[in-house]
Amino acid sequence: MQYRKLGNTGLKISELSFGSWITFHNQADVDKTYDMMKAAFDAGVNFFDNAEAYALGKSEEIMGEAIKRLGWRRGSYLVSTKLYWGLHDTPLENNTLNRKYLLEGIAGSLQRMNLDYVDLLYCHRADSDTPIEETVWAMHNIIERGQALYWGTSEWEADQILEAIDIADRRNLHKPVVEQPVYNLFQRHRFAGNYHAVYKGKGYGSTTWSPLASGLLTGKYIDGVPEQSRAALPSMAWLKDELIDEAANERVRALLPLAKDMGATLAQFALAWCLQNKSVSSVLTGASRVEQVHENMKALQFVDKFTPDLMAEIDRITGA
């Protein structure tokens, strides 16, 4: 495993991270959790990833319950947690950064979790009812608590980001190192356009999720939904049209080779292009058995094998 700064702060984080989105209590309880934590925490990952609204709690209950277990001394790892959706549909406690939300909130992550703080705090997505500043000034307070480390945004606009920085910047608060962006073979707007200015401009750091494309870069849905995939949850039937898409899955099949050139297979090729961003600090896995992160961790070994001409290959292909 290799380690890259977390953006301009001083934080060593390991070039792939382990999340619970969908998995943690969806397909997998507190027995395997464990052992898939385990495995990558072996394997030389030293960051774990959760969010409230997973599972509606449920994830960060299992986490927390899974590292008590593990036994690890805290020091040696990160843990993060987001905020936005709520537990409860109110007006003061969904889809909200406002100030009181953001401080119940932390306080139910933490007990959920079992854990003093997290050392990552993300706010989940953006929130264009709420000032900026009063969230900037509420993850400040946070911060000073000692209930997180640090924070950061996920899919928030780089305006946004920037915006919010200054404002840190100029009332002297702490201010937000890390975004959480999707990122991807097929979707890589969060690093385009202005974002330059966010990881170019400011030192920014990136977390970066979906890196499979919630699994159509494994190649599984070129012929349907196989039994026991994402694809087939009953609440993930929203995303099936978008991983059954036929030109989607065109360009999936032509990706096939290269990854097979390469020894890979076709998701660990996936996971071993997003390391080639240089403003890409960490990427996220997702696994719902022990056995693929296993095969996940592998992808490290194909990380220098991207040439110019492969690179240009990959974007004819994905029409980037």
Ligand code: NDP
Second form
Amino acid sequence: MQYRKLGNTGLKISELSFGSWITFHNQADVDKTYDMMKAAFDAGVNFFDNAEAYALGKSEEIMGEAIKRLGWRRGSYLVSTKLYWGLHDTPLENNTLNRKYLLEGIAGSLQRMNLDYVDLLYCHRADSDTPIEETVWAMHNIIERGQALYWGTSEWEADQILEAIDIADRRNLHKPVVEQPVYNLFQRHRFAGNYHAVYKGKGYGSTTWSPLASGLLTGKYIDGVPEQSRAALPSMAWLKDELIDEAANERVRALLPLAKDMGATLAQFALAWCLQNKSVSSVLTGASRVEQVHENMKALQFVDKFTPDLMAEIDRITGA
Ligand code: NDP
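What does the same protein look like in the form predicted in complex with this ligand, given that the last one was the form predicted alone?
What follows is the whole complex; the chain from before opens it.
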């Protein structure tokens, strides 16, 4: 495993990390979670990602139980959660980053995870109804209380991140240090345009999500929907059309020989490609079974195999 600096912080984060969206509770119980987290940690992963909204809190409970059983030294790994959607459908607690919700939300997450603090706390989305200043103050207070060590954003517009940093700088508050954006061969918009001012200009870190576009970039949907797959889950019906989209799968098919020439599986190729971007601090992987973790961790051996000609060919195929 290689480690990168998480933006301007002093943290060294593993190039590949491991997250729990969809999988924990829906596809993995505590035993399976234990096996997958152990496989990732043994491969050098030091960051495990979660969110209050994942399986409505159950994902946090499962990760907390697995961490307890794994018995790792707390100093040796990073764990995160994210707040925004809320667990209760009331105007105070739903789709919000208001101070009350954030302070109560972090307390609930820590209880479910059985942890004293999370290392990273993300605002899972931006909230146009709450002044950014209120959110910055709340996150600062959460850090001062020791419930989180650093805070970040997820899927925020570049200008919103710059505003939060500016407010924190002016008030001498803990500022956000990391964004969690979608990033894969087919979805690159969160590193384009004004994000340059965020990553290069401010030294913001990034932990990127859905590097395999939910499995599309493994090639598993070229011939339809495999039984044990994300697209086969009834709860993921909203995503299925994207995963079986013919044009997208044609592009996936065209990438296959490039991966084969490298000696990589398409999943390994797609993961290693994400790490060509030096503004990426860590690529958040996901898995529904331990074999996928083993396969994905081997992506690291291909990171230095992407020549300029190959990058150009990839861009031609993906239409980037
Ligand atoms: P991916 O795009 O990598 O998709 C992971 C899924 O692809 C797995 O669960 C598995 O699904 C399938 N898969 C993975 N590896 C392989 C393999 N080698 N061969 C075949 N199939 C494979 O990542 P996720 O979408 O899961 O996102 C990763 C993490 O990012 C999440 O866990 C979460 O922590 C974070 N995230 C953050 C978001 C945010 O808004 N901040 C949003 C989404 C994710 P299956 O076997 O069921 O087909």
